[in-house]
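What follows is one chain in structure tokens, specifically the form predicted on its own.
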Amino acid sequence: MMSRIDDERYSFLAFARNHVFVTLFGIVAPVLLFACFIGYPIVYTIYLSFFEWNGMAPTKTFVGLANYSYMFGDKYFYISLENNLKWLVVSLAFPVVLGFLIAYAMRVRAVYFPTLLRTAIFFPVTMSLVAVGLMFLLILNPIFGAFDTVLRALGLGFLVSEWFGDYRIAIYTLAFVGGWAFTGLPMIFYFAGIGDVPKETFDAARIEGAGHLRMMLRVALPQLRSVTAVVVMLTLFESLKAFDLIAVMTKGAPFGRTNVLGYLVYLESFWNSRFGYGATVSVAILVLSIAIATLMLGTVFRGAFDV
């Protein structure tokens, strides 16, 4: 039978062992994983942006800020940046707004078979964007595509266009395709968020004669500020990392007018063998992401997470 001293010693050792276990696997391990798979690549990318390197040579040539100087004079960088911003605007106006409207309609039971509809809209989120791109290449084909065929059948042939060949609308077409695949994510967030709004709040607004539009704008949205903050942040990052659809559907054509920053990194690094300049554009994406995220969380959504 253990003495009291032995029992206390055993308890202390057990506590110390558990504390070490929690420290190692609960703190140290995640930090090491973050440092290896996120921290180190970011640091190395910043380091590489100060060099000229073709990706195969054993040595790199230090060029200082030459890559940054070239980037600020590169017209394709500005075209890509503008396209990313257009993609962000379309994403905020299309999948986010549509996702909220669908979520609200399902919550107030304004649609039939809400579970089936929710599943159908969320399904594209699980699809590979490569598969989505190949599918829409067929749907939007100007000769035999289903979309233009329907337009002609409805007497709207004047709307038929070179959806990927016209530089004025190609980037918007790509953004809408990306938005179609992304809509399910905002919908799920808003569906869950509206479900947390007290039912009495909607009942009170309905008794006061509020219609659906007023309840969406005056009741639902003010209660969903934190959800909206998360959705907008996800949309921001989704638009800045756009790559798959461009690579599959246009490859930057026509004349580089559908390039985005992510695809520009790929072109400069793997096609032009300018890994230093590709890293520089990657740093620009990182800085832009941090700047816009900080602006949104610090100003636009100030107080969104207050409880």
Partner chain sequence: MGRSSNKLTRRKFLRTTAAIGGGAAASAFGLNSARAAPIELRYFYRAAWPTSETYANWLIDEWNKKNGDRVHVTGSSVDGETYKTKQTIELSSSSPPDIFYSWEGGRAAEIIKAGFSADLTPYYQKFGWDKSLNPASVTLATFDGKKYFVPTEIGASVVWYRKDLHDKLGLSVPTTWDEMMANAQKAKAAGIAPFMLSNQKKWPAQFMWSAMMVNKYGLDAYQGLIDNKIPWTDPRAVDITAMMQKLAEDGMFIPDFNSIDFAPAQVPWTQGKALYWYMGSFILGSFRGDQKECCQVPTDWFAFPAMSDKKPIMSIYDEDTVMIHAASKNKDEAAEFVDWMVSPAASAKKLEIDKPYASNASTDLSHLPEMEQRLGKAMADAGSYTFMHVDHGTPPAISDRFLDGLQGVLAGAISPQEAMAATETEAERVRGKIKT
Given for the second form:
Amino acid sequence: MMSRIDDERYSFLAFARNHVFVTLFGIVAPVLLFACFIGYPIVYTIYLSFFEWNGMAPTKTFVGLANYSYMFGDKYFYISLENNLKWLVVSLAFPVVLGFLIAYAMRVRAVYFPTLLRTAIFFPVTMSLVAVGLMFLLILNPIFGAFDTVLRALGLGFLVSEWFGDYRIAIYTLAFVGGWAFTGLPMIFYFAGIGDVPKETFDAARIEGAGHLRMMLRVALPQLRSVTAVVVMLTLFESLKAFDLIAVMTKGAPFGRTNVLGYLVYLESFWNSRFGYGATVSVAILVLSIAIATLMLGTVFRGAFDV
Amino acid sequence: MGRSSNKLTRRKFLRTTAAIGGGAAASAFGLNSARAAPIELRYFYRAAWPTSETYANWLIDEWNKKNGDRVHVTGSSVDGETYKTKQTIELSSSSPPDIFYSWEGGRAAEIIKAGFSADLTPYYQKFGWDKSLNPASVTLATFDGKKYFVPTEIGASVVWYRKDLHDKLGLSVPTTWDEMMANAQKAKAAGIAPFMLSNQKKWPAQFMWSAMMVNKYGLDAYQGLIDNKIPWTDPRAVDITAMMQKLAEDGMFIPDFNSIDFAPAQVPWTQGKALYWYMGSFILGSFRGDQKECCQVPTDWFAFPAMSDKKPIMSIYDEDTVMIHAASKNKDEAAEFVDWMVSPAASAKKLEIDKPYASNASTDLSHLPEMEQRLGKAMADAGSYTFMHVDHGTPPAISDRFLDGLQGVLAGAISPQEAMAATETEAERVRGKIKT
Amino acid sequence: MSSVALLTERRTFKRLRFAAPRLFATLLAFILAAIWLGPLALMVMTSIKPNKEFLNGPFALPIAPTFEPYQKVWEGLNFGVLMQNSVLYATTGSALAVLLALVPAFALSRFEIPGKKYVFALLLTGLILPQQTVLIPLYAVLRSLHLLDTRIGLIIVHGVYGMPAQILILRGFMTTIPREIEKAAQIEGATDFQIFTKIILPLSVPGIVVGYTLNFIAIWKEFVFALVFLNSENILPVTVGMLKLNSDRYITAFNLPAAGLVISQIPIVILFILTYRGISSGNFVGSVKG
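Okay, that's the form predicted on its own, but what's the structure of the form predicted in complex with its partner chain?
Full complex below, order starting with the chain above.
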């Protein structure tokens, strides 16, 4: 039985009585699993953030809000936060925009061999970031790295930099490597999304003499609002989760300037044996993610998920 | 790699059965029901080098061949970088390893304080380790009069130099800082970087820093920092940091040193792009490369030279150490295995398939190249413990901040004062303010 | 559905002849493809280069190609075992995730459940959560369930953590299934269970394939959970085993990490070939956006 929302006296119990199977396996079971494996860890992390614990001692020391007040004065926290935002900006500007452009170009058949392009761009999505990191460590190496060699061969030798050693650019290097591995995802999403746009829409615009730019901005994008919402959300979560590449490639070096919040949690917990503080930073990530997601869903993407 | 796959499979099989049955349950079961079942020991180690893994496999296989029906050892390893993460988790788990790789210094102190490390003093007496092992290494294992770990590999930091380049430039081995700097200038004039530095992961720069600190201001001053008696903002620490900064500014280190990692640094070193490399003796593993014997290019060493009227001191420390878990039910058997690890036979094999130097003082070095033998002898003659580099000496939280600071200074991003202030702030968070 | 739409779309765009020089665009596309394929090709080349040849520069073709690195990595890291484990975790973990997600997706796509909003909020939280933030408590959970260092423990974790994304994907897919058939079935007195198994499930197969594949890739790539929750070497996945190639003290044998990297991608290449049409056509997007 569906759509009983009009019934004013409708309650969860009534629903459960009418739909035992759906309630048990569709709601109760997943919520229980969620509570045990995801919910409890979150609650515990929040609990832990009020303690000091070295991860080894049997007892934890209650410190109240000390970890939080420390966090708000911690330079490393702000550097990490800033880096997460930089990562997000790079990810939105590079893989998302490029993914959209490629998808559009393939859909309007602006290029020959679209399959080759699509395969090439999508493949890294399937690579573990450990492998991606190892690979780019070799490629961006200042001594025998292929990238610098290519730049020099193209007469762009002046662009050669210390990709990981220069604190001003290291985080961008990482974000771009991350973007390289990520571009395939927005591309595929947009590729399918544009395919679902009714052809008449494009035809009409075409007859009116619209160029590519107008087709993209005025015709395609407005139709792709929900795809964009998904892509932006994915990008947001990915950039807040950024961890693997940093763990493999820089470990926060040079001097902590490539730390991101996710890596800071790891560093403080497992390296510096401050699990309480690590939990505090975790809570910050959680609050931040939820806040940004809520903000986006409430404004730009209102109704995009028709929840 | 890939030695005796037969045994490997057997071990893996046993491990699988243990894992399926749930470690603790399986061993408890084994004790009660079948008398013939051997005692199971778990050895958890850090495989920082590919050869560490090969060597550990050999150690375990040999042991099980001889004693497997009585005491059976299973190994599990984690790569060097992630070992610490796993160690924290493993040690506090309900089925901790019986024997595990530990570190010396600050990290060892943390583990001991948390109560995971068994007091090994009785075993030192029983097996005579205080006599058989390098005395310097044993001093390091002593905390409040008790011995908590057994060193299996010891290391010394020295200045490695390219013999051929030295000859080509007509240089002689320096005994003072000024002589070394004069040589450095000549190398620089000849277009060769005076010092190799592979500082991408920020740990290598501290080697030179601590050696300079000790040789310029004395061991007491350096030890004061490590032992939390002198704050990091002390003018002497700031001065050494400033000296390092000056070296970087003067182009004394190889270009892009903050982007070069330890392993890739072998390439410019082999190409003869740098003259000196102040580094731990574990680097001999890299110098050896694919060859059976060191080195791929003509290499020799000298002790870090004197910087003042104080007698220069060579850093000797424990590179690899093992502890026995306080909760192990079979400490006696675990100690037997540790005794096998530091036995002359195992030590000799270590030099063959892993790298120098074994902690056992009577290890036969005769088949090593003369240069390595000389270093081994210098370490044995040092008598007692000298000093550890910062990341071994202090708890990780402090050393991490210190290494960040030093890397920042070398990159010209922050001042020596700022770097040391940041380290001190972190140190205060760990140990509190130092009362003066 | 999308795949049908896709075919017609292609034809449509063929008729749209833009003035933009297609050759120029294709040239750009080739450059892009080179940027994306270049690193991979370079790794393949690096993996068969003997150590000594590294001094010849990154693009020097191997003079005496060797497969020794492959043999070394395969034996040294016990790649056969790692590979088996990775395949096991990816296949079963994603199967579990999909299984757990099917009925909830059905529920969310078909019923006006009171408090639905909160369910979605929960799901999104599950998606957002960075792994590092839950490692310690999750470790404790697994310990109390005696699931630490067991294959089944890791599979359950992957299953549960894959569930939120799968619910969203499948729910989106199921909402696109027309309701007329169910209405007819309902009139004939079919139960929820019958509607689910007889109508929704068969029609959801494309969505399930897509969700499963995405989850497979995700588990294949994952290393933090495996690193922390497993110890025994015989149950580790490729990603964790490969960390050993990242040791900063690795001798200058760059062909070894390269070989490891190439090997680690082989199963995914196979999967890619098998399901590529499914993934790349992007059918799942229709489902995600709902």
